[in-house]
Structures are given as C-alpha cells and as structure tokens.
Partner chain sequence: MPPKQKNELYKESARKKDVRTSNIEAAKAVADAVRTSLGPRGMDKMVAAPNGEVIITNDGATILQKMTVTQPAAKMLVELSKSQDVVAGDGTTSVVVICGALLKKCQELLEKGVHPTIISDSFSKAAAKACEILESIAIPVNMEDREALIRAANTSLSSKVVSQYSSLLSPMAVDAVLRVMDPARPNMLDLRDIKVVSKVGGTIDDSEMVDGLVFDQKAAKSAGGPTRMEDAKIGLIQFQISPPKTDIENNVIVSDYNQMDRVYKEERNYILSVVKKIKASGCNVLLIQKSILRDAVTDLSLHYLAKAKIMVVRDIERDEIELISKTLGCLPIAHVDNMKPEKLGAAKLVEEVEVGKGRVVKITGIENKGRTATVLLRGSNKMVLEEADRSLHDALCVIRCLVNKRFLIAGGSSPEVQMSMQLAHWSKTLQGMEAFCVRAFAEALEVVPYTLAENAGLNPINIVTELRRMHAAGQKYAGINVKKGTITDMLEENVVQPLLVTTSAVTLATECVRMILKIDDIVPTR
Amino acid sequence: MSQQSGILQQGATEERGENARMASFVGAVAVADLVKSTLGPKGMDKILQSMGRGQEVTITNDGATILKSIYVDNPAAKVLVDISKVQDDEVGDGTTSVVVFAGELLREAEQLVNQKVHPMTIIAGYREACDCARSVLESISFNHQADPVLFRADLLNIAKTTLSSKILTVDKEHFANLAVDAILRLKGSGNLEAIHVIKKTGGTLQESFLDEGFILDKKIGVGQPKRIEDARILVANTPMDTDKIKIYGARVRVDSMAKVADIEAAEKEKMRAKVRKIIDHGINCFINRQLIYNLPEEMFADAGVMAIEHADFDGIERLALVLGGEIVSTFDDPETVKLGRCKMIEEIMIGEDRLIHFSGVALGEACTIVLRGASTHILDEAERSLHDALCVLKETVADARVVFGGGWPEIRMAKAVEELASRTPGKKAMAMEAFARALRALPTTICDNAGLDSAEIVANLKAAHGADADSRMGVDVVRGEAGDMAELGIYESFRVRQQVLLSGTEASEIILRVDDIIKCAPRRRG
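Which structure does this chain take on its own in the form predicted alone, if you write just that chain?
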C-alpha cells in the first residue's frame, strides 16, 4: 500500500508503478495464451461449461465466443476481451488474431520495460511501426472487383480460408459456396438480417443448403389452406386468446351461472369483431407473434385465411423486413396498414419437421440457410463459423481489397518495420524491432498449433521474403513447410488484417499507459 492510504476509503486497494504494470502485463498475456491455441487451421477447440442451473456446454474455437463467456477479474484482461468483441462486431473474424497480437506486443513491451525503456518511448515506437505496417498492408493488397469471375473466385478463397480454422473445414468447399451465394444475393446492400439461418438436428453437415426466400420454423393452423399463391400478409403482434377474461385483479360477482355465460359470450363476440376487422384488410395470410386460440383460428379457416401463431420475435421482425410489411397491433384503419407480399407460401418438410416456406418475397435478396448436423453443439458451432464467413464476405464486398493469408502479410509488414527500425535512432528503434517480432508471432503460432517447427519455417519465410521482394510465401500447414499462398488459394480480407493490426496496437498501448490500479470495494448496504 502507498503512503497516502489515509485518502482511500476502507476496503479500497491501490497498486502503483511496477506492481500495477506487472499485474496488467500478466493478465493480458494470460488471456492471449488462453486463446492462442485456437489460432489457425489446426487450432484446437475449448469446452466452456456454465456453472448456472442448466450447466450448458459450449464447444467452440471462436475467439470472441470464448472470451465473451469467461469472467475475468484483471482489468487489463478485460481490455483484451473488449477488443475481441469490437473485432467481432466490426469485421466478424480475426478475433483470435487480434488478442494474440496484442498479447505478443505486451510480452515484448515487458522485456523493454525491464531494460529501462520508458513506456511512452515504447508507445511512440509502436505507433510509428503501426503506421509503417499499415501502409505496407495497403500497398500489397489487390482488388478484382471490376471482374465478376475473378472477384467471385477471391470471395470463395476468402470464405474457404475463414472456414478452414473452424468446424466446417471438412466441407469448406460446400459452405464457402453457400456463404458466397448468400452474400452475392445481397447485391452489395450488406444487410445480413436478410440472411436467415435455421438449425435442424439430423442429417449431416453436407446436407445443409441455401434456399431463396424465407423459411419460418412454424406449423400452419388446423384446417387452413396449406398453400397460397400471391399472398397478402398481415404481420401482427396482438393477443388472440378469448377464453380468459382479461381484467386483471378485478372481481366479478354474479348471481347465476347464466351471467358467467353472458360474460363469456361477450368476450367471444369481441374476439369475433376483431377477427372480422383483420379479415377486412383483404389478406389471405395472418402471422401473429402471440398465441391464436381455437375460436379465431376456426374463423380464419372459414374465411380461407392461413393463420400462423407464435412466430418468435426475431423471426417476426425479420419476416416483416423480408416481406416488406409492417408489424401491426391495431386494426381500425386498413388503408394505412402496409401489407407484406410474396408470390407463394407453402409447407415443406426438412427432416421430420414441417416448416413454412415463403418464396418470391418483396426483398429479393432474402434467403435462408438451413444447417443440418448431428447434434446441437455441432450446429451452434457451425452457425458461429458461418456467421464469421458471412461477415468477412460482407466486408470484402464493401471494400474489395484482398491480401494473401497464412502469415504472409505479417512477414511482409515485419520486414518493412525492421528496415524502418534500422534507420531510426534512439530507444524507439528497440520498440520497433519488438513490434516486428510481435507480428511474426502470428505465423509462429500457426506453425506451433499445427505441431510444426515454427522457428525453421518462419526463418525460411523471412529468407524467402528477403531474397524476393514479391515473394508469395506463407505457412502451408498441410505440407508443413513454406508454400505459395496464391497457388494454395489462401486469401484474406484486407479489412480484417487491417483491423487486427490497428486494434491490437491500440489495446497494447492502452495497457502500457497504466501505472496505477485502484480497486474499490462495493458500498455496504446499511
């Protein structure tokens, strides 16, 4: 404890200077080491078990999912958890890389601080190195947006690279095609809401497919048309249950059973009037978020209107978007209500489940990906993997620049940063060299996770890039050597690599600036 312990309230602790810095470094490096083994095509998965009532188990190798699920007490570790979340929201992939990179920068910084280099000097060096690496990354990216055939090939390669480190790696051809088809349908709008993912257990992962239109995981009501062409759809969120009297907390005293029947009859009449109002909109399909009881269901069936109840909230918001309608809860003025449209609604079977298929929807780019798999754990992880691929492709469609993967950009950037360091006087140069070493830690980790000799492979890569400025060599984990990334088709989105570089540098900078940690105990209740 420091000298001015009289200032802080009872129960608060303070760590200063060296201790605080050590605590930050240790926490951040520990988090980086936790996810380090999931990096790359041969990365391993983690099992996360919640200690809650359900004891749910998640099996994943998605960096953001792992870090979101663990509770950390160390403030520096929380910074790293946050940057993986930001990476996930911004570009969807590279969540593990960014944490490993920031952890390596801090590991290097720790050595420099021990050699009496001031943290601000390290930060200044890191900043210059980051600018240099970024300009190199921009200069080595290439863009094929003008040529649809080449661009599609690029997108396919990016999807395959993203999926190769996930559970879907076995069927990556199939899923890369699914993801690219789904994204190209969006025609550059980048609205991932229009891509609906349904998970159905049973079957194998290969049986997953992409369906144009929208599939809703619900059944059609009893006695109603199973197929409607040229549908006019009212999407609603309103109670449709008659047999409960809805005056909460009120007591009704009656002197005979006949009076109870009158009240029930009045309730029914009220419901009939409501159903008539809904049918007056000139619709032939009614989709409600809440329950629909037998009486209104019967009335809809008589009117030849298909009624679908309990469409879950996510489903209904997305449904309204796809069908181009609005979610309605009052039915008094039909002319102001915007109905949803689609060419056809029919019931389909997937496995042993019946689902409702909307085809020819108003939002032409809408589509549904149906995932099949042996168990819920596999399906959840498949959905996470696919989501990563879709996000990366969305970013690539928006910014079509592409770089090779497999540690190639890191080697190139490290080389440029080292050249800059050799021209820089003072201690800043030490920080720049450290930055280059941290960049090389990514290909090193990819090799280590594949059980290869990382020192030799990275040295070979360094030599290859030193001998030929336009070398395309990166880590080929399958053969266990340096390989040509263009021939192997290992491509990555420029946006993802750039985000990894910038976020990682910023996170390490934030943690390096710390020299005091104050923890306050919560206020006691009286």
Contents of the next structure:
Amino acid sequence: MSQQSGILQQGATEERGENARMASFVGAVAVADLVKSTLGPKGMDKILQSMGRGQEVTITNDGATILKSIYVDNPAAKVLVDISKVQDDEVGDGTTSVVVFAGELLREAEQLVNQKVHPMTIIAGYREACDCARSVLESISFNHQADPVLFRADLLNIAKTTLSSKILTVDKEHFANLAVDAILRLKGSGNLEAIHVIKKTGGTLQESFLDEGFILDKKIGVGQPKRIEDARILVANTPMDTDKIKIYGARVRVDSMAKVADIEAAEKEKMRAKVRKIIDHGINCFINRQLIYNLPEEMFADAGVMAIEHADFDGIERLALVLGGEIVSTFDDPETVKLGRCKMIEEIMIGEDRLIHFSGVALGEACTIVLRGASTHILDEAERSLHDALCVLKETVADARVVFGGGWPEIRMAKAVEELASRTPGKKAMAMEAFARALRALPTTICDNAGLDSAEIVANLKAAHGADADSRMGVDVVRGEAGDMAELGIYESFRVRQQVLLSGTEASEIILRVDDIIKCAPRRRG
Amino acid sequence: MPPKQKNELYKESARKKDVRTSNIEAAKAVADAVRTSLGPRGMDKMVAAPNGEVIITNDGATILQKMTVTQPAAKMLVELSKSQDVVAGDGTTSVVVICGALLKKCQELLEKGVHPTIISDSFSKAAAKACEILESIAIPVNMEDREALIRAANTSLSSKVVSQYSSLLSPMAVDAVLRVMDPARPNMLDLRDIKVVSKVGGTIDDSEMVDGLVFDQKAAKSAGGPTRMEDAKIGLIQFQISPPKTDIENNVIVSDYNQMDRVYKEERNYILSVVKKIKASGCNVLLIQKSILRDAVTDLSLHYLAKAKIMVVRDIERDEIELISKTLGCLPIAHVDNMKPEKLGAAKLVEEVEVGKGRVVKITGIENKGRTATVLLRGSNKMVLEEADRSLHDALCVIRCLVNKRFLIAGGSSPEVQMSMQLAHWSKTLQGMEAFCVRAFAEALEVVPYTLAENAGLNPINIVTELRRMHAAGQKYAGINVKKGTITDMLEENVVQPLLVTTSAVTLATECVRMILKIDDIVPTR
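Just the form predicted alone so far, so send over the form predicted in complex with the partner chain.
All chains and molecules follow, beginning with the one already shown.
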C-alpha cells in the first residue's frame, strides 16, 4: 500500500519495507516472464505493435529489442530492461538469458525473504556463489585460437548456436558461414562498421550472400560511364546545386535584364570552376552526399567521370572508410587530398533494383552482406539476428575462450555452487542453494519452451554431471533429451556467459537492496 | 509474487494460444478475401479508396495493398503478396491462397497438440522438397523460342479482364522484354527500360508496341509551332528558356518608362539569343525537362521557337531523362553553351498523333536505338486501362522470370497436384510428427485446384479427386481446363507458366507461415 506522508509533496507516494520489496519483485519477475518464452532454439517470437502513428509492426525474438520497446512503469522492471540493454551493448547476445536469470534469482530470493532470511544475507550468499560460479566457468572454458582450423570451427559453431534461436535457424548453416567469413575478414580489428548490411525484399533468406567489397544503393548519373576499372574516387560533402551566399538578406540591385543574365552566367561559371577543380584531382568517380544538379552532372559526363549524388551520411562515412579516402568539402589543393581507390566499380542488379558495386576496395576487410527475404518484417529480424551473431563473433575473436551451450555451463556452475553450499555454515548456504536453482532455471526454460519435460531432462543432466565430472551433456532440444554438446556442435562464447552471470547477479542484488520506493509527484501539465 | 504460480502459468499459456489463434484467423480472413479472384474464371474486386477513387482489379497484390488492414498478422500477408510481386510479378493471389491453406492446416495440427516449432521445421523441409519436385517436372525453355514465351504470357493474362486480348498483349510483352534484354548480361534485365504509356480512348485492340518513343505530352503549339518533323535532330535539354533568374535575390530597379521598355527589349533579346544558339546546333526538336525553380519555357520563348521551326515537348520528368537518353542515344544538355550537334539524337520522324480524345508525341525511326521499348496502351475507360497496365506488367514479369530461370512448368494447377501427391508419398518415408506435418502440407497444396475449380463453377471435389487419380496414373501434366470444364493435359493446351512463379509462391508462403507460427504474443509499444 502506498502511503501519503506529510513530508512529501502532494501526489508523491512512498512504499516501504515489505511492500516496496514486493512491488519490485513483482515487477522484475513479470518482465522476466514476458521474455522467458523467447529463450532457446524453440523460443517463440513476439509482435511488437506500435501504438503511435503508423501502427508499425515489428516481429522479433531478440530480448533487448522487446524490452527496449515496451512500456515499463515499475522501477525494478526498468533495472532489468537496463541490464538487457547493457548486455546488448557489451556482447550483443544473451539479452534474454540475463533477464531470465535475474528474474529467477529474484523469485528465489522472494521465497528466502518469506522464510525470514535477511536480504543482506541473501546478497552475501549470492555474491560468494557468483564468485564460485565464475571461477568454475573460467576453468571449464577452452581456447583454440592457436589453431586457425579449429578456431574457425569454433566460430562457426558459436554462430550457429546464436542463430538457432532466431528466425534464421533453418538457414543457420548458410548464415553462420556468412557471419564467420565477414568477421574473419576484419582480421581482429573488430570494426563492425566495415560490414555493411543491405536489405532487399524478394527472394528467400537462402539467397542472401556475402559480397567482397561495398555495395551502394544509389544511381549513377545519366550519360556517365557505368563501369570503371582502377577507380580513383573523391568522396565529398559539398553543395553541387548552387553555392549560395549565406548572408541573410543579401541581394543585388540592377537596372537591366542583361545584368541579371550576367549574374546568372557568373553563378554558372562559379559552378563550372568548382567542377573543373574537382575533375583536376585526377579522379574518375565522384561521390557526393548532396544533390548534383544537371549542369555539373553534364560536365562530369563530358569528362567521363562517374558522379553519384545523394549518398546519405552513413553511406559516405562508410565509403570513405572502406575506400581509404577522406570526405572533402573544399577543392583548392588537390595534392593534400587523399583519394579513395578501388579496382572496379560497376552496376549490378539485385531483385528489381540497380545498385553500384565497388570491388577490390582499399580496406580489404570491408564486405557487404545482402539480405533477401519475403517481407520487411523478416528482413528486419534477420538483420537483428545477424547483428547478434556478428557481435558475439567479434567478442570471441577478441577473447577466444569458448564454452559449450545448451545449459551445460549452468549445470556445471550449479553443481559447484551446491558443493560450496554444503561446506558453508549458516543461512548463507540457503542463498547459495537458491542461486544454484536459479542457474538451473535456464536449461529448464529452454526445455519448457520446446514443450519438453523439463523436470525429467534437467534431472538427467544433473545425474550425468554428478556421475562424470567431465560430462559434456546438455539439453538437446531437437531430440528432446540430454545430449553431448561437443558432438552437436553447440558452443557459446565465454564472454557472453560470463556477462550473463555477472550482470544477472548484480541486477538482482540492486533490486534486493531496495526497501523504499518514492515516486515523485507527476509534473503538472497545462 | 503470491504462491499461486500454477494457476498463473495456466492462464499464461491460454493467452498464448489465443494470440496464435487470432493471428491465424486474421490471416485466413485476408486469404479468403482474395480467394475468389484466382484463376481464369476468377472474379474481380472493386476497391473504393478513401478519396473516392475506384479500382477494379484481379491482381492479388493490388487488392491487398488497397485493403489497409491493421491486424499485424494480416499485414504480413499483404507483405507476402508484395514480395511475390517483386520476385515473380505474378502469382500474387496464389501465394496468399496457399498461405491461407497452410495456416488452416496449422490450426488443425495445433489443436492436436503439435508443438509450433515442429510444424514450422517440417513445413520448411516440405517446402524444400516441393521445390525439388517442381524442378524435376520442369521443362527447359530456350530464349529463342518465342512461341513458348508467348504461351507463358498467355497463361498469366488469361485470368485478367484483358484476357480476350491476350493474342495481342502477349507477343507485345515478349517482344518488349526480348528487345530490352542484353544477351550478354541477361541478369541485368530491368523492366524499367520498358515504357508504358496509357491513353484513354479506343479499345485495347488499338494498343501497339511502338518502335521508338512515345510521350504522353502534347507538342507545345500555343504559338503555332510545328507538330510534325521529319529527319529530326532531337535535343534533350535541362536548362530553361525564360528570363534569367539568379540564385541570389535580385531586384531590377526601373525608374522611368523608357527603362521599362528597355528591360522588356532585353528580355526578348536574351531569349532570342538562346533560341538562336539552339537553332545553330541544328536541333529541330526540343524535349524540355520540367523545372520547379523557374518556368521552363514562357509564351515568348515558345513564340520564338515556333518561328525557328523547332518542335517543343515540355514537362519531361527528371526520372524519365535516363530512359530517353538511352533510347534516343542523345545526352542531356544542361546549359545552352553545350548545345553541340554530337549531343543530339536523330530520328526519321517526330509527330504528334491523335489518339482517341488525346494526343501523344511519337518518335519513330530512331538511329542508334538503345535497348528500350515503348508500349502504347489504349482502353475505353480509365479503370480498364489501369487493369490492362497491371496485367501487362504481370506478363512482362512472367517473361522476366523465364529469362532469369529458364524453365517452364505446366499450368492449370497441375504442378500443385503433382507436388501434393509426391509429398504425400514422401511423407510415408518420414517418422513421427514430421510425417504428419508434411502430410498436412501436401493436403494444403490441393487448395489451388480446389479453388480453381470452384471459381470456374465446376464441382471441386469431383475435379480434385479426378486430378489425383490421373496424376497417380502417371499423367503428371494433367490439369484443369477451365474453358472446357474438364481435365486435360496442360502441355497440349499450351497452358504453361514459369517455374520461378510457383517455387517462389511455395517458399514465400511457407516462410510467412513459419513466421506467424512462431509468434506467441503481441506487445503494445510506444
């Protein structure tokens, strides 16, 4: 119950003690339950229907995307939304796992609180359990970076595991290859900017492809060469319509029409001079962010220069990066300007559209992934999934440690935490046991979502790990039983798992510590 | 949270079921709406747009686009038909009908307690198998074989209002595509190189393919300029023949009457000098691009141009420039000083001809004609004309499909029956749920012959069972002959369609169904 106290401003509410804790538990658990059903390879999707104008529809399986877009009015729920966002920024995947894990920790904590365990004791227990789990996780991870063949296989498996819970699951082989190829081209620089994703409706997902080089969704001007070899490219951001004098109210007064014509001629001459200067850079391709008017277009055509107008800002920044040039807006000294280069520019057709293809670019790591699919919804979701896979791969290239997936690390960690609990005196041990249960909730949820008998499978897993300390058993969702993760090729990035563990624990700790919620009075409107 | 967890879990899953059912229901409703327009005896729909405009069409993509649905799942079906339009251009109704039938089967499977992900996976396998089956019964086609191409176009047109004119429109579509196609690079085929001009008046019989170029506009003859020009030298200009205007604001200050007279004279001189320069280049037909900044031509300049015996066509849109310059082999000219003879295009005859009530400008006998084609469509009213335009586009797309994937299959629903039969056969070799789902998929495909027969007023059950019998007896090209109301060999009846249309219909519909199946929640967002 919220109380009106005399101290706070009118309209402000305060919730205290048990009530406050209850409110935050309920909020956090509700949020976790919302995304719970999307976890795992057989997780379901959600439709996000925008209530704003346009009633746009997004269909997604990505926890971060769902949480980002929902209305949340509960402070504790906001904390969970936040950690999912952080997870997305840090490692790109596991955004659902982290929320589900934090939710489970809180659910367990609630029961402990009901048994009169002090929240601080729970926190202490959670912390120790977390440290223990973390060291187990580190010890069971393995690293194949030294061997390029094995490492590639690892990456491929990780990509497949990440994609298996997304829309791309049927074509995961294809997309895992795409993503790994793209990441390996980056040669560890981790610059995802150099990977350009273009979405074109039509075709099937299977027809998506990776293209070396860069594809720009723009048109080449009329009458200009459609194909250039050994291109020297100037990337610019300059007005090519008219150079206006930007002083307010500037105007000329004349007394005859002939003079107006003269001024017009002078203006045109100015533009000509600019075009000549640009051509003097010794280029054969000119790409501008802004419009190119008819007159300069014709001059470029006459000089045999390919001119591309209206490349949007993202486009030219990336182009400049990929082609190794700079974005230029003054053209006075051609010597100092760094031109972009590439082997070949030509037009290609994708679906019904013509695009411009740059191959043999200076930045060898650049590539473009062209996604094809039945509808924009599918394409958007495919892009998000691919982005997740790329992020995880990027992290793995940076930190090559790998663990098995399918709930394997959770079962191992839970086992270690339980052992720790059995050695620990006092109420803390109860919290540790709760922590272990929360860890096991992840494989349980994966099973539940696949419509399997979760209790049976998780118990089997527990037994298998109890019998053999090096067991590689995890949830095999396809066959609906415990299976060998190494044989199934279900791998995950160590970084993702570690981040899930740490952020999840931290978030639940923050929420547990709360015993008072003060809501400020809403600002008066009108 | 209160410890009534079990109860809540139950409620949760009940809601999930509701969401899925309502999605499927909505999608089915959309499919039902277009079902009756399938096939040669399919009916048309009249769509009244909010602004009072009325469209009569048989084209699934167009109907759905105008329907303005809001339910998210229904929207996905609209998208589906749109992407079929992009990929194949035809079969936009079939794809939605197939999708609806698949969803109906899904609902039955879900009621039996099959997990959605199992249905989804089995369907995707079934779709892949279906494509294999289609490829196995496909007949390769040679691009030189004009007759075969015309037959394919005929099939596509047979379901449209304009079907009785198919003997005229099909060869037109085939010739247009063949003319635009570059034999060296057939995958660069761009249908935008085919210009379709529609003019109300006359009947569709009067439509023709023009060996040259047609403009919707009239020749400007307010000042009595010529409307017919033999041995034309055509200039495509992007500058304006009107009093000069500067980018910087200007005022012409006139202090007395004499000066006013002078300004007037100067204006005339200015325009005269521009016209003289144009004349000097040998140009006698001017195509003038529309200008927003200032008048492209004024009455005065038209007068001078008429005196100089130059024919003028004004208001050329900027996006048409590329096509025109490609067709005429001329380059756009952006400044009067660049009026050079080598930039002009040459043609035997440019004339304004009367077409029904309106007039068009025709350019024929073009020298060095590029790879473009122009079709002049005629019709007795606007609605027929628009439908003819859409039908022609479908026919063009069909031919393009054949260029991209050079295989034909029989029409008249024979491929669907064949797929259904072979899939049912294949399902017997599978195990468990999968076999069950593939079987359902096979049954769903029979919706096409069923609907086709129903729309033609035949007894659907008789027809479908008879078809099954004939296909089982090895007549793999047996299909419904709607005209005769019986079942005949489709190849003998010359009812053929491109392979790509059917494969993409099956794969796209399956992809869409899988997406809808995976959704378990609709979340309102900002």
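Note that the coordinates shown come from a computational prediction; the quantities given were computed from them, not determined experimentally. Under this definition, the rigid core comprises the largest set of C-alpha atoms superposing within 1.5 Å between the forms. Positions refer to the first chain, counted from 1.
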| query | finding |
| --- | --- |
| After fitting the core, Lys78 CA displacement of 2 Å or more between the two forms | no |
| After fitting the core, Ser422 CA displacement of 2 Å or more between the two forms | no |
